[in-house]
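Given as structure tokens, the chain that follows is alone and in the form predicted alone.
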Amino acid sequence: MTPSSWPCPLPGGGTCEEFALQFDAGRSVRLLVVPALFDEGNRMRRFTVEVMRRLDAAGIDSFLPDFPGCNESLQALEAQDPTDWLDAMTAAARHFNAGHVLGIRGGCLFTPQRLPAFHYAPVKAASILRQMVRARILASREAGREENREQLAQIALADGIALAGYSLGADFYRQFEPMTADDDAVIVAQDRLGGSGLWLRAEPDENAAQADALAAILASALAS
């Protein structure tokens, strides 16, 4: 495993670089990896390592790119929109010359649509919004402060809104709220993995055993 880096689109024009995780021995099979979002992407950073990992000893070369506003990033969070996101990791399996794409968790929703895509568990940008919700208004109440969702989802929506830490802007929130991802990827549902999703931990956790059963599965269907 290597640090790289990759040519990211601006909105305006040009480009910046952004930093990617790869195990990149040039060989034929290429696999882009969208991580999970926010907070659910923390927990289970080093569970997708490790299934890349897998993958390098099947022969496949993976790529990890970070999303414009996250992790390395230099870029601000607030001033990106889904689809600054999508077009950035349209160009990073673009530079990695990826044939194939796995999306995890939010990662789905940015799935770049040229490639052939699996889809590991899915979620709607709804339902992350709206946990991302709840941590914040349990948060305030433990502060002493008292707020619904309705009031967040109105301030959202005109001023943009940090949630989970992580500060969106108002075309962000507007425009991923009702973002699904696409049909025509394969779903690898979280019960062909076993137990239960790292995501669902308080703090970021691995599984030995659900890392072997993805890299599998994902082999198996890049080698037929």
Second form
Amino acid sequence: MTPSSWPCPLPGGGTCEEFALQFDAGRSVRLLVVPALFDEGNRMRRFTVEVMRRLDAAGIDSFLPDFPGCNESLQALEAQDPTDWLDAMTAAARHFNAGHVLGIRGGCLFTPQRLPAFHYAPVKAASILRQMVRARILASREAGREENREQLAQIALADGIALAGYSLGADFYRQFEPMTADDDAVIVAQDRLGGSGLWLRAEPDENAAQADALAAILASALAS
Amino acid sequence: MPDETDLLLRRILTDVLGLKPGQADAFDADTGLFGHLPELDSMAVAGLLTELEDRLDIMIEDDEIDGEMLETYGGLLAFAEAKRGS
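Switching forms now, from the form predicted alone to the form predicted together with its partner chain, please provide the structure.
Complete assembly follows, chain above in first position.
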């Protein structure tokens, strides 16, 4: 596994370097991995990399880019919108010469359309937002402030909003909310991995058997 | 004999808290949850409630969520049972 970077397009033209983790031995099967989003991205990161290690052992190259504004990125998250993220993942796929793509959870919303895709436990954008809004309402209530969903949606659409520590711009919120994953991807549901999804964990956790199972499903599909 | 809601709730807490199988069997009505378990912060509680909605097939309104229902296992179970019965 090596840290790497790739030229991510900027909305106003030009590019900036963004971080990626890669297992690249110049092999023919090359998989772009689009990470889970926001808080789930943290909880799923170790699992994601563990799956990539197993794919490497199975002779498959893989690449895990950052979304601009997330993880190691120096871009401002509140300046992003979903089109930027789609463009970013498309550019990453091109840069790494990926022939297939795997989306993890909310990452399934941003798998480039031109590539054959696997979607692991895809989730609707509305479900992600619903949970983040709920977390904000709970945290505010604990701090003695009453907020409600309708009022927060209005603020989000007018000025953008910070949810669970993530600053989302108004454009991002508006365009992201109705997003659902493409129908033509191969869906890998959680029940094929055994046990419950690691995104449910209150603290980041790992599960070698689940990583084995997902890597085996991918390796077998990519070999055929 | 614990009822189905009780079993499902213990299973959901096992998944959210990453407990070992059987560990949630020791939960009783007074077992402390939100405010007692450091890992159960607002994001984790939001995830827990979403999972409750999915697996118990209920809808939880934000204004129904209060400290009392989340404070103990017994409180959360009573809430879930009332929701499923309504």
